[in-house]
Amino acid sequence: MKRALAGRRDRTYTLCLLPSLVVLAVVTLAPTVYLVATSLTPLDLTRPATALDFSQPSGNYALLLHDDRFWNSVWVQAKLSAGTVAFQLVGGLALGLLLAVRSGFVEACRTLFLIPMVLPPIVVAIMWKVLYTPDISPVHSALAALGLPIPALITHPDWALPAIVIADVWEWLPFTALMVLAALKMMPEEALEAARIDGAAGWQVLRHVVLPYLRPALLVAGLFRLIDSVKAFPLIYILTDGGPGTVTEVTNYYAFRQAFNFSYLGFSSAITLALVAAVFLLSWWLVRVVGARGDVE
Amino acid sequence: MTCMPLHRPRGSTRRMFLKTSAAAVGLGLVAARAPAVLGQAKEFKGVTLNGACFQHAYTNVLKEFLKEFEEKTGMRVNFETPAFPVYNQRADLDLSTRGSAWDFLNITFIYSGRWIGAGWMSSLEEFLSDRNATPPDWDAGDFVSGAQASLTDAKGTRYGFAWEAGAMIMAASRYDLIEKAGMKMPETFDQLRQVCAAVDGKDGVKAFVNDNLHHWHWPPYLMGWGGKVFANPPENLTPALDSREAVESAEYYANLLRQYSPSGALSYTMDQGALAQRTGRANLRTQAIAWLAPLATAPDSTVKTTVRFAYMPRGPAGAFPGSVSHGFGIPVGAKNKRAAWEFIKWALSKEMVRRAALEKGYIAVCRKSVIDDPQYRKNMTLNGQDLAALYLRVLEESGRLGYMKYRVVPVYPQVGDKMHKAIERIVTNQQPAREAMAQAQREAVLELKKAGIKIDA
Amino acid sequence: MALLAAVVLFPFLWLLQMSVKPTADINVFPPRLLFTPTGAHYRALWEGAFPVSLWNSTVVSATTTLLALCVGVPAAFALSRARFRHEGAIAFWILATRMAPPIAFTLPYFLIYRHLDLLDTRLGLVVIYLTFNLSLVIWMMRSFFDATPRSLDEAAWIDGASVWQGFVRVTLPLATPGITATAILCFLFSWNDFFFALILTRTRAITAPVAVVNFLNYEGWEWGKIAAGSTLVLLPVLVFSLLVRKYLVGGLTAGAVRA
């Protein structure tokens, strides 16, 4: 009797889960299979016959290996990711520690600091476009008035990428700060007390007690930002269009351009699969880290 | 649309008329063709027409008069005019799926080979041969043949009608500064460089400016140097971007932007470039006439009395001012093709083109009957200069020498992108011209391979 | 701290003031700080096609949220209560869906939609938004269900209720705050999307973020309209996200991390 009941319960649970698995399979697995298949064809929408041409399945990948612009985009991506993640971790740590102070005023500020993170990314990009366009930028005119005119950053080969990093850090700093804040909240008071009783100075406490404690949280936050940095799109689309030259053309953007400006969908699928593979590896690492911490499962 | 009481009586008769005309069309189907006048206009009542073009002086004119068209036909027209690159990307994307988002689209010059070649645009011959769809006095033969070339395929099938015949000329917004330096309008590349060096920064005015459509601006310099984009378009599309002429002209043009243009000019849109000239922040520019004529006519122009126009300067191989044409066409997937044709007919009717030219000062018109009108010539005499003559000379030369063929091959958008990026790299000193052009050549070759096009080894 | 907040929020505030600045004052160089506010940009938006895009955004975001909840909430409950074979693999799959770059879905959807006639339709967007919303619902709701005591389910069973009845009558009501938070997050992420809508819509199903970008015209930068449009897009986001600020991190990490 009991076993029959348990069996019925299990069946109900399975029935609860099943629709989601079916929907997920349809909306994610099927397209992924399609993507892989497309990457094996030279599909070019100006020549519809290419859709079913599997005569040279590795053709796109062979082209990719010799495509300077692809490798350049990987390098740009690496620089962008390193820059944004590093600054967001350092800045997020600082902001998180600042916001951890208990006072009504700081609490109110916490909410304000959330704003950049929740804004639609395209609106963030437009805001920075205003600031980076010398003709209408209050920053440019203020600096010019102070006698410190600066060149237009988004068309400057050395500054275009940092300009995007600045905007991205602005947008996502609250995220890492929030994660730091959450970890700090769970930090045992005793450890701090003990360190203080031993006569450690403020920065020593920070270095030897707080930082080691925050390390896993920072790692998780960093990994999340790293994975998201691979998807960078609106900022580049609005601010630089990948330029000047290809200084800010990340892999994601190159794939977009190949597919949706020139209709090379087969070639673009190959680039995209390379991206997916990279993201997959990072996610796997992330799951292991998070899993070890016990937050997942 | 307008539902004001005043219009009601007319509306109801219109509805009655609609009924009878619908019956007439029904009968017509059985018997023969519907009578010419009857079906006209009213059969489109209630149709919502979607169309798009990049924003331009001419589309501004059309938008201003759009209400008249809507009232006349009873249609509602959503006419979108985004920025040039945004428009091209979105139109290309929709056409590539044979989509039905738009009933009429602009056939952008550099995409004409691609879109028509891939069979993404509808032939207009059916409408043109049907006297009910196209009354003879609309006069399709009135369009300048050079402007129609990119909208017509090898067999002579017409896919669009031109609203702009763009012709590149040169304008100095502050000719007074050039005179003060004891010089004249530059006629050669060497003189252009000398003039830039002499007047740059004078009176706070940078000597040169242009916008970020480098693959449009640079080829005239390339050809002036004796270089080519492709070996022999359209038969042989082997790129020739790493030739000595290409390297030298690229360095020359890049230097104009690097040394003599306002900060940030590299990313200027066409309008930002125009604004820089109109407000007197930059002096010389080589661009299509539609962007330069307003220096003399725009209400907010601060350089009306000092502007001067001239023919494109020449290099060792001659002068090759760019010419383009943009025209309205109908996508194959369009849902309301007949209604779209009605719009195109209206937008490019003799009357509308004449109004654009004579009332709105739009210069780059494509109807011979308007160009030949003495009033047009008189209107286009700006600041004492006969702009119409300059304009016609460009059209004639580009037609006679046929040097614009490189721009309408199907793979031009991809190859143009490579040139564009190369110029940007040179201007920003990321690469010397030789390296940048060698890279552009390699990338262009790769693109052509992807497109399945045979090139010389 | 106040200074820092002011600096951080400067780009945001500058955009807001631009949306009520007369065009003549926007293009003035250097920028003018004092001006008579105008509603002209908003009025121009209202009279144009912009309201349609706002409506599209609303319909699409609401529909996809509802669908994701209907399908995902029971699944989250099941994952919270029962053990399944390959549970680790299922979990990783769901998380990987959240992590995948949007272009990986955009390419095949774009190609498939051509044949299904789903390009430029709201339905098409609703479906592709499920790719991220469903995994979000499952992860978020699972942690909410983990936090509701099992003993209550069991008490219901003893009273003769089936698993499903226990879930609907006991557990679900307890998880209402969680469902609200999850729904808001789903709505926000759908509302904020730019990339999918850029590729998959044209005119009929165009969403507000794409419509705003269309104002980046090349003859005359319509900065006033751009700023006003941006403000309209961001206002609901601002209001809603402040309501769920406690759950933001959970949402952004698809529930993999609780903060």
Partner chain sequence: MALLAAVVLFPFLWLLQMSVKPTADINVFPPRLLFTPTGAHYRALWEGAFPVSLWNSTVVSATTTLLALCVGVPAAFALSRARFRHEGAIAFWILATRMAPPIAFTLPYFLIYRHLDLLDTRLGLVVIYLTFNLSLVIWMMRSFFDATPRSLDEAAWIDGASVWQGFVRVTLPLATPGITATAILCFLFSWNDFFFALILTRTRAITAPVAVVNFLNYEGWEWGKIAAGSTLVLLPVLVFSLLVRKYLVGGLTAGAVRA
Second form
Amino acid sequence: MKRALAGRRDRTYTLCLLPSLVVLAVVTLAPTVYLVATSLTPLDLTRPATALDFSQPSGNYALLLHDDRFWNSVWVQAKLSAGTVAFQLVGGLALGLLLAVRSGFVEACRTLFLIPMVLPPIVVAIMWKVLYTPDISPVHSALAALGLPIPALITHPDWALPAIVIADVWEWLPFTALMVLAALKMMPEEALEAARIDGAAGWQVLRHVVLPYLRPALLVAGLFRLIDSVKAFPLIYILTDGGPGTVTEVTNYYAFRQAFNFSYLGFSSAITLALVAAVFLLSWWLVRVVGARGDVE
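Taking the form predicted in complex with the partner chain as the starting point, write out the structure of the form predicted alone.
Nothing else is written out below except the one chain.
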């Protein structure tokens, strides 16, 4: 009787989940299959017949191996991701620890820290475009009045990429801080009290108790920010358009140009698929190396 009821319950759960699974498959699985199939063809919108040309399925990937511009975009992407993730984790940890302080003023300011994260990315990009444009930027005007003029960062080869890193860190720093704050709120007080009873100083408590406990939260935040750093399209599109030259042309922006500027959808699909595979492998490696458990020393 119990087995019959359990089987009937499982079938009911399956039927209830079936519509959602079908929608999920249509929304995610079907585009992924089409992306993989397209990457195996030399699809060119000026030659529609190439959509079904599977005579050289590895042709696009062979081109990638010898494409200097593709490898340059990978290097630019690596620098952008490393810079944004590192600064957001360190800054988010510091901000999260600050917001965890029991203070009426800090609690009142918590909502203000979330504003950059909830703004649409295109709005953030336009805001920073204004700040980075010398003719209309209040920052440039104030620095010039103080006798400290700075160049137009987004048009300077040495400063264009750091300018994008600054804008991205400002936008998503509250996300990491929020993850840290949530983990701190769930941290058991017994571990902190035991460390203090043993005579541990503030820095020792942070190093041997708090940071090990926060490791899973920091890992999750880092993975989210790593994935989102690969999608930093609005900032690059509005601020630099991949320039000057190819200084800020990351991999997904290079794929965008190949698809929409030159109509090479097959080659663009291969770039995108290689990028997705690289992010997946890097995320898997980070989880294996860092680990997802929080162990208090």
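Residue numbers count along the first chain shown, from 1. Rigid core (definition): largest C-alpha set, two forms, superposition within 1.5 Å. In this text, all values refer to a predicted model and were calculated from it rather than measured experimentally.
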Inspect the rigid-core superposition and answer whether the C-alpha of residue 143 shifts by 2 angstroms or more between these two forms.
no
